[in-house]
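Just one chain follows, in the form predicted on its own, and it is written as structure tokens.
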Amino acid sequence: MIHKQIIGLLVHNHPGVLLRITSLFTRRGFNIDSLTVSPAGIDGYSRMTIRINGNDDQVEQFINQMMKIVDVKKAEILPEDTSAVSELILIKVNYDNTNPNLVLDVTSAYHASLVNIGKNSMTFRAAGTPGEIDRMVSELTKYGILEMARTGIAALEKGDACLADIQ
């Protein structure tokens, strides 16, 4: 069964690493749904979080192929139900004098912060799981979304296990 899967990678922080990893997906005909890269908290390493649509066998094959890339130190599947997963969105919504409270009701239900008010728009910032962000976007669609930017997901395994444990 094909579903969204999250892959966590610990990689050497060198030029070209991102290209080598994304090329692996391109060669296999897979689209990356979300990609986030940040410092890993270990000198010389970055952490990548990638979400793709694939079945368990395909993702396991990707993990094995990624481990063959010299700059990949560690790769693992991060199941969404056993991981802490979050995403950030900035979203600009159309409003007029008839709907500002309706827009504010929706955004407050998702703990979104108002960051700017224009003549005909309001801009909000929200963080949550990808599903929560999707639901908020869906509810705001009826008011007219003018623009949005999503960061991509960040994910950490719950409990004491760490991708950055590289002894």
The other form holds:
Amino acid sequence: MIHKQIIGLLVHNHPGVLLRITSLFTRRGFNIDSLTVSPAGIDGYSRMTIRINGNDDQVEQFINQMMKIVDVKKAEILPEDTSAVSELILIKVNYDNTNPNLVLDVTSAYHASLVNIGKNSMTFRAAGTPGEIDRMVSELTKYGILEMARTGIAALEKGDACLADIQ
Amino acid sequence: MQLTGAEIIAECLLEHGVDTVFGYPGGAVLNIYDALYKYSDKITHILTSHEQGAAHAADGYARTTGKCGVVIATSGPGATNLVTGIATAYMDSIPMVAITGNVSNDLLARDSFQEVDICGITMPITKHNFIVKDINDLANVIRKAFRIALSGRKGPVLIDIPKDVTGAKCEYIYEKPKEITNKLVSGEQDFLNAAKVINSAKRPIIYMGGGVISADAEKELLEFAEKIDCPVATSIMGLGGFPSSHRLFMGTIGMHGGYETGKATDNADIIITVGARFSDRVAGDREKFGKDASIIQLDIDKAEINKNVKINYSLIGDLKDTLAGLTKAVNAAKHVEWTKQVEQWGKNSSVSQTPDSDIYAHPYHIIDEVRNLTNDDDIIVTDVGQHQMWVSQRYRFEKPRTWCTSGGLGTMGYGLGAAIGSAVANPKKRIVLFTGDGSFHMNLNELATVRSYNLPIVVIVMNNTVLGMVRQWQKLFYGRRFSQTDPHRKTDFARLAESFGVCGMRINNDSEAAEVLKEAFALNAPTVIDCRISPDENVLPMIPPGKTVDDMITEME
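Compare with the form predicted on its own: the form predicted in complex with its partner chain:
Full complex below, order starting with the chain above.
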């Protein structure tokens, strides 16, 4: 069964490491819908969060292939129910005199903050689970979305365990 | 001691016991070649005609010795010419360190003369690659490169070094390489689980591959197969890892494997896969491969489990360890009826050849005559195509590391370079290269190298004047429309050889073969034999791509 799974990667922060990882996506035919990279909080390491679409065999193969890359130190599934998952969106919505309150109703329901007002647009920032962000986007669609940028997801395992625990 | 980057490269090669390198000089590696001049009493450099030949030579050197092959090339085209050789080694998990020069740091990323991003280009065909921009990193990068190439599942590693780094100086301190040990990942319970299944087997087979040779695990495999009395099929890459003369040996498995290996795979209740990877040339139909069997896979690379075929039990680790552990865990068994049945299938497998003729020799006949003249330690190299399959079907290999062929990538033009590397590494062994006129035309420039170093390689060109393997597919699947496969080139390979200063001979038919080959072997000198075979000779049997033994073709025009 195809479903979405989140993988956390801890990688050596060497030049080219992003290319080594992303080139595997096409080479091995993995279907990725989100990728984020940031410092891992340990010197010399970066953390990547990847969301892959695939069945269990494909996810297993993905992790095994990732672990063969010399610069990859760890690759683990972060199950959505036992992980804190979040992403951020900036979204610019069209408004005319008839709809600003309707737009604001939607954005306040998702705790989005207004970051800018233009002549015919409002720009909001919101953070939440990918599902919440998807729902907000879909509700705003009828008012006319001018543009948007999503960061992709970040995820941490809940509890005390850390991907960054390395000997 | 203060050394230049180039001298550090030489010292690090010596640390790893490298006494032979293959390569071709150029602007960006002038410093390295200057150091090789200084170290010429300790490191032999073999100069080829083309960098591709050097890469294949390093590959042949590695396959026949188990050591890491080393190849050096300059920046830009020198580096890109290595690409096919590196990809060939990658697909067959052959340990290799490729060292390329690059333009100086201050010229990098400016499209300078002979600059190319070889790290970017080789990323998907190396286990890892490095660009060394700081001389202080150089020694450790080289050490890491050897370690990566030789540990776990082996493979090629590339080190790109800008010219100013090889010219700069820094402190060098000798380091003894740490011994490479591969972790046994599977635990006792995994062995017990696998053993339980094997103990219940009525119709087991072993499907082995190149991993057995890579791990030097031939003795462990033999002991295991004998203990459980289990017939053995091999991929092309595994040839030599199990003696062909052994009663349990069935032959090769897959597209051009024998009828018995196909039937045995189809009827097996358990398939024990040892260092093999279920490529499409073995498991044409991934769903139907071993359809009634539990599959147990032993491999050093965890990513091979469930990659192509669904695996029921896996043992991960060095094959020497997993095979020894499994042998200990299983009960001795006898499978009298099953081995008899397999033997019976073997008798039913017959292959048609073209009729006898005065103007053509038969491939099997030539291979048999060569086998009469070689001993079990001699090394057989091939190019890619029909001749390669005929040799893999027919030649009786008894020992590991006596067989060099491009199994995974299928690189036409691989053979002569690999034969050179084999000959340099094994001066006491006979080296025979079987090639075809198509493959040989690709890289025959290396005859100049063969002559320069006076390497007594016997090259047998199975010359059918056509691109036989592709032509065979056109016969079967493209309505005999022979698009670009009938070049009928007029090359006289015997005279061509003479022009390189290499002895040229001819075999026109079967009756001439024994005598000409005997004469060629007696020369103990570089020799090319132009061996005329029929353009209509086919490789049979054949399982069409994506199909099973039930669809096996045993006869065709």
